[in-house]
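Given next, in structure tokens, is a single chain: the form predicted on its own.
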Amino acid sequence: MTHPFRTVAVIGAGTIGLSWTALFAAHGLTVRVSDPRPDLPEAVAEALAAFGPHLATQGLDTEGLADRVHLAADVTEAVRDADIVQENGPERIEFKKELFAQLVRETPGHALLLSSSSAIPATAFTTHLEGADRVLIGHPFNPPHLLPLVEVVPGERTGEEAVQAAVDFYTAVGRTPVVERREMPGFVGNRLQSALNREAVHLVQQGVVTPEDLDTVVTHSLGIRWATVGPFLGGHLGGGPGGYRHITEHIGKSMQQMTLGEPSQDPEDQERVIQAVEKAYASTPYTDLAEARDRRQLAVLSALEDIRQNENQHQHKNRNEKEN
């Protein structure tokens, strides 16, 4: 696992795979892409053209981006000399079992085998796999060329060297890896997202709020807060000088009395929610909505980076003053 990262194989060129491709290429890596989709050349070209400006705002050199991306005829060709494999295939255990068995056979022995799986832990498809010590989850949030988080989740048989290599790799391409030491379906990010989404659907089904108004509630309160602090730090600050202990002993008691809802699984109830969301958003083309989302996310990330740089400069100035 001490080999340098030069060549990445991206297996699966859907939304996530195309985003990874652009990010890896923007960091100067050679990227080989494999996907059976017949429009692969057009899809890759469109993704690089669309994502290039996003990557440029991150200070990356996007000149010659397409020159570093190569379309492979099949998985074997894509992974033959790969240092890293980033798999983005279907969320099906049997598919991943077959694919990762192939990857172990056909990749160099030092290659790190990563899965973008959204919910399936690595152990589920590597239990009897020879070479499972270099397989683990590298789960991003969509789109990974913008959102920094990557959940690094080792399986039961993943080696520690592979975990550290994954952390080093994702750090090298400007992501923020977080190692999760216990496998849970959905990992951490999607479990949190799922909990919020379940309550959101329940509230819409109960007629409490419309989908667009619920989105407004989140984007004008929790979304802003969570872009700057997480739930635990937010709670600690919410407790005032008494911190997290104070808010747990006081407001926490009343919050514990609140019973969260369980959305109805009745097909008619689910259809009403789908139609309500479509009424709110389906009249606007998907590409327009995605571009607006990405512009806003870039603005948030840029603002946070400016703040971090100012804080670092302030801390550096204070250290110099103390030393002098």
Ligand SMILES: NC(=O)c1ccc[n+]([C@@H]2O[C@H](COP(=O)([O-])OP(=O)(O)OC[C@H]3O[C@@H](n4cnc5c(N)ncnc54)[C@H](O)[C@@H]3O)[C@@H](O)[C@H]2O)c1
Given for the second form:
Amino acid sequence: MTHPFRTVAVIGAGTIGLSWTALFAAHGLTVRVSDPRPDLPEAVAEALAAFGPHLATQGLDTEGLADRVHLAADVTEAVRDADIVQENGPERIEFKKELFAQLVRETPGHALLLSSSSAIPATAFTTHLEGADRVLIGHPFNPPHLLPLVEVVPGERTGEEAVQAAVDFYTAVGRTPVVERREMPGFVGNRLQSALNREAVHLVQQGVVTPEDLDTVVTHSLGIRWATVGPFLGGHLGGGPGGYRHITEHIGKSMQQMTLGEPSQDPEDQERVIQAVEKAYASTPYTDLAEARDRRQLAVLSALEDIRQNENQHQHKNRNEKEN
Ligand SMILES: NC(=O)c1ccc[n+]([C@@H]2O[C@H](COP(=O)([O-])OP(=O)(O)OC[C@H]3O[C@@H](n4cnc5c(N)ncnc54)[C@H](O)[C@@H]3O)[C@@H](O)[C@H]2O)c1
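Rather than the form predicted on its own that you just supplied, could I have the structure of the form predicted together with this ligand?
The next block holds the full complex; its first chain is the one shown before.
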């Protein structure tokens, strides 16, 4: 039987929860939101107003978005009739342990229990939990209503049915799920991000580059490349006709000989980096920077979508011509 996806409970409505809320509602789901923050009604209204236009650009029906979002008095009320729970609370094992025990007790038996955790594997908070078979990680990238990837990471005791249901659910709300079969702190995306960030901080600490210039290096080279090909296809193409084998044999050795740095954890060194980043960006309000980021990300997504459609039409035409 396919898993029903009608009602989603969003637990924790901060940066990630608010973005999920808008996405789920734009896909016609009933969304019940729980968060103890005193400004919850205003935060949800602002998020729907800000994200609605992004979702409309993606061809989603955002008429009556707010009518599908219901604020719950507490977690119990939010999850009572949930088919899916998407948890986005604080990134602390103890919090998640307690919350997921409550979710197992208070949700309908069929409900799928997903955590947005950036780095804590499900096994870390479900070891002794009865009902762990329906708990797993559905880790998005910020903001989840724009960035398509969701890392689906089952814990040691997650059932195969739950993995499939999570893949179906995220696909149904227009995301691109990737199932990762072994739990690693930080999963895949954040491990990659962390490798890059570590070297970025090291280079700034060494005075090689300013934070602003380092950001320019990324946005004007690797960022554009990685929106179209990942590191492996990029390497395969970088090797010319000899492909990935050639680049590994040809350039691989000199790349490996480069010793990467370890950023200093000294509070004073860290403070210097924080101040350099603030000097570059803190004079512009956060909302302006976030809006600019979202506008640009939407432009990239929409350009890629147009190209994919053209490619599909082209392939379809070629197939038809061959058949006729
Ligand atoms: N920010 C990111 O870039 C990002 C990306 C992917 C995943 N995540 C993950 O998503 C989760 C949430 O991160 P965030 O950045 O949105 O954090 P956030 O601090 O913006 O939001 C957390 C929210 O949880 C609420 N909360 C606290 N106790 C609660 C409770 N008992 N019940 C319900 N809500 C409660 C807080 O009031 C707050 O609004 C974390 O696990 C994080 O690792 C974050």
